[in-house]
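Below, in structure tokens: the form predicted on its own, a single chain.
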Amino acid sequence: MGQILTAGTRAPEFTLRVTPDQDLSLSDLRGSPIILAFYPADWSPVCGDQMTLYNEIRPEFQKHGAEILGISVDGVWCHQAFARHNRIHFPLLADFEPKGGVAKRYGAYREGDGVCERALFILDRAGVIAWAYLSPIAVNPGADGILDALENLSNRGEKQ
């Protein structure tokens, strides 16, 4: 496993294809609190048990201010396809071309395999990493990390 950008570091700006005709830029969440979820591929088992999980509890992050954001190598063909699939109702971001350019500068990119490390990253308002989790990349991290990560950061005054 490789070494993830850490809590206090300035989370690195990003623009990323989100729909075969739109962007989404990092700056644009800016105000609010962010959750960056890499993930390894639309179509694993483990990513889509992740990501289902994440948009059932959406509404949870919610209460938080916070916006879900993940983001994977594949194309935005593929991310369309599997989230009207599984029925995920937040962004899933094409880190694609420069083929996980974004992962790499969070550190969260797997050289040898071409894809994304299993990696959570909590954004406060300020766009500062305030929370960061590797996971084994075949374990689904779940979301307590992000519920108590989410919950510090309310209890600073960061809750909108």
Contents of the next structure:
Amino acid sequence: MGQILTAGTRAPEFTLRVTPDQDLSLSDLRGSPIILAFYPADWSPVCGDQMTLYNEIRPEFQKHGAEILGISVDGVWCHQAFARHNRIHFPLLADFEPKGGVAKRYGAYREGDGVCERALFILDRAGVIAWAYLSPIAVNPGADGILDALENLSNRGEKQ
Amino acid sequence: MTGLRVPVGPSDHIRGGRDAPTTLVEYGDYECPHCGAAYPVVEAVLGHFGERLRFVYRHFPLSEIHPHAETAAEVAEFAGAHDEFWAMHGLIFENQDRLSTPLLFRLAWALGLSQTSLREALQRRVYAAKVRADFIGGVRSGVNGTPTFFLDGRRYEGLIDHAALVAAIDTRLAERQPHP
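The form predicted together with its partner chain is what I want next, because the block you gave corresponds to the form predicted on its own; please supply it.
Below is the whole assembly, all chains and molecules, this chain first.
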């Protein structure tokens, strides 16, 4: 298991497919706190629960002005079917070609398995990693850590 | 691991001994099949311990994948406002396989509750804030799916079956015994 990028590091810029005909760049969201949720795979039980949970909690993230992005190595069509099935309303990015290219830059790729780690990053409004967490692959990390980190960001005076 | 962040308080629904030495808190979703499976287990555990155990149920509806979960939670709260929370709680779980809005109204009728008042309460979302508060408290406590149990504020990671729960609660009760 590698080392994920740590707090204080500038978040590497990327552009990934988010729908079959749309790209999303990290810089498009600059100015808002961003939650990057790397996860191993669409459809696996734990991921489903984790993304479903974030879907429900999204209004709380938005109270902090934050947007959440899910990232896995699944392709856009897979993401589309997964999002429809679970009524997921936030973007799922396809780190598909080159496979895991973005995950590798965040230290969140599992070489042997060919999937993303289950890793969470919170970026502040300037695009610097404010909080990073690597979860055991089989454990849904929930959202308590995310909400605590977003609160810390807000308290740090990010509101101005 | 995060523990229970929201202590048991006046807005909670409580069964068993109010001043019991040990408290079991469940975060549940009325449409979640795992919660449905846990329901008879919890009932049997409550029967086993009687006044020695305090049980609290809090709502954690995943409404995007369980379309009736939020309404069911609000209906239980409505029943709670008329001192029928636990009766409704049981009826919902016992009828989980055919959960629907008309069924929830029939359950209210069966408990002698006004369907007109229930319709108004659901339309005005009277109990939505309470359900959401439960949900957010759960999220802040690290709840990541249902059912999640906390035993005296600590997350219960064991099996959800009678023997395992009874053993865990027995251990807590023994720890709570004043040592001579």
